[in-house]
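Coming up is one lone chain in structure tokens, specifically the form predicted alone.
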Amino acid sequence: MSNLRMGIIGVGGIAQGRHIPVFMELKDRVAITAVSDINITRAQEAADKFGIPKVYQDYRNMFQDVDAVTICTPNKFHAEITVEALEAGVHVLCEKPMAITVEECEKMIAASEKTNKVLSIAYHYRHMKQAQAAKKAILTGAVGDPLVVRVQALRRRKVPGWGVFTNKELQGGGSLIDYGCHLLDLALWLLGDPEPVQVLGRTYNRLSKTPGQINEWGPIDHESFDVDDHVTSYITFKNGVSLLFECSWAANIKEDSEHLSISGVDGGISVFPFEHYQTSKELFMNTEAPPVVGDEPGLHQAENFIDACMGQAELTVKPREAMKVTKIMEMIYKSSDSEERTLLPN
């Protein structure tokens, strides 16, 4: 195989915002030959502009015309979607997240499991530059064993106003689905892929269905708005390591704050932007290391799946890393839905 022939299944921002572009830039090993969308119009559209040569709106027609698909549909669908084409005998690389529930991720893996073929999620922000030079520090035992993990995944009043994002039907969630599970799966990935025991989770949404409210991102219907704007949690693993986290699309902060960090018996590390703090003897020394690799986390993204289906590299993002993502996201949004609480006595 000399070129990997790529599908791309739903067109819309993500798909001609990162996916369709980065495959074209990687042309000498990737054609894209066709796309799909349920809008057929809007598909066309898109095949005309980045002159992809074939046109579905039943993306199960295209898979006789590719090798891999990309998905980028609603969360809704990304399950049926990834066991179609991989029973078709294609490889998929799917949008984050893997799927809404638990049982779904499952069934994903089963296809993939029985078929041979290369399933990835899309949770690009393993492939951005601090998170490669953290993971690196990490594994040569910069912080040594870890104790407390920090994650802040906050906009101040940017919930997306635009697409189905606040529509709980499709996307199954709102602010942490949607945007909090990257720095989630991040905080998993940097920690080796820790077993959870524990969660504690509360999510709100009176910001978003208060009238009148000011977004950044457009305007949001306050009457239908369904979906978690906030987050909080507590996390617990079994190798005894706590995370905190906290997400939200709303904020009422100064101003967005992406913040990851890890302190350990050895030293810690913060990500964004990647700093290593340790002790000796009796100095404290803090040291900024400005990562050398480039910062085109969905090209090198790209170019692991292509690698992948080629059979010439190991996935970063594999898809039961990816299932205990959604595992933490449904016990999150479980606990805040549960009635039983932990309580002090009066």
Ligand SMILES: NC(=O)c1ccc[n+]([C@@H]2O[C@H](COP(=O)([O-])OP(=O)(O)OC[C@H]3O[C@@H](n4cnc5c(N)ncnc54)[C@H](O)[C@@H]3O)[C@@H](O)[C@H]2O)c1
Second form
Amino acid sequence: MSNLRMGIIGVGGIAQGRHIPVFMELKDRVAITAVSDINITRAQEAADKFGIPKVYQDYRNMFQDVDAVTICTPNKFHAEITVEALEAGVHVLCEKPMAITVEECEKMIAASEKTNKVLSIAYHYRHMKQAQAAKKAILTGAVGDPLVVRVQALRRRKVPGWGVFTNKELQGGGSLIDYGCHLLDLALWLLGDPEPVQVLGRTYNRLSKTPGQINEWGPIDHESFDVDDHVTSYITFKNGVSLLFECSWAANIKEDSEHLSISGVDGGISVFPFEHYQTSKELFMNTEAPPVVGDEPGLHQAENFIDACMGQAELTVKPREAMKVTKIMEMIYKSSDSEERTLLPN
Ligand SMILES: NC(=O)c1ccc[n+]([C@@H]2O[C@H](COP(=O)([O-])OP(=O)(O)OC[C@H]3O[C@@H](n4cnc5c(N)ncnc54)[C@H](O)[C@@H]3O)[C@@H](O)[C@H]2O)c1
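Instead of the form predicted alone shown above, give the structure for the form predicted in complex with the ligand, please.
Okay, now the whole complex, with that chain kicking things off.
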């Protein structure tokens, strides 16, 4: 079978830092034949750097040269580019989040179903070894029925000061839609894609709006800062599970931490690092895996996408699952903006 011809749309940080090098590593199965960027100088530089033959400013002109594209533009353009690519007969791997709104996600899914082309979203945390171990453990009954889930994605004073991460118009939000989405997606996947019924959310940005703050990831303009830098949420699901969520780019905490744990009826797991807690008669039993080194989730993500395009594997990240992450994030933002809160009587 000949190689999959891949195009990259938007050749900024994540395209050059992850997708292009990973597809190059898989050169026996995929060939990057074209890149596109509205910034044609950047597109040409990337093509020269990686030896990619064709360069386009308008991504629409690239569809004739490729079987699949990876979309690495700001979030605002994910939906429209995905729909156009699918309708041109091209498979799509779209960066996360799937889109800013559920309405956009629905259009992406409709286009994929109509054209019968593959659509996946780059929620690469699912491909981490520890996440894979947790998924396998859960499927073999490690926690039994899940009850309570704790998710934390916390960085100490690291607002990404480069690119468009703090641009609400282009990205749709800040720490939640950029970073928290990964851990939220991972939790939903481990839980088997449960149906959310209630979402309470609260977003903050007071710290980043205060002048003179230390920020380890470059300067930020406190005056124009208008996205969330810290978010909390309480989410309940139809199956009775509740999820306690917190994410931040800029917390005043001791150190960065990523935490995802599930307490169930028969046991518990924690993902980073992978641990499994059980009881046996009157004993507590813990299974612990050491932290993983040399993990390559981006490579496994690319392999799964290529396999799916070739009809050789099921997608690890299905679009309807990714849409649910956007749905919950939309509800968190709405809940935080809403005047209607659940209040105790005075
Ligand atoms: N999976 C992850 O962990 C991860 C990490 C970083 C970024 N991302 C996602 O990747 C996407 C891009 O982020 P980035 O950090 O690479 O941004 P970036 O700003 O470095 O690069 C984006 C590129 O897209 C180009 N672009 C903008 N609009 C375009 C359009 N309409 N057509 C073609 N090109 C266009 C820009 O000129 C720029 O070169 C975002 O959706 C972000 O959420 C994911």
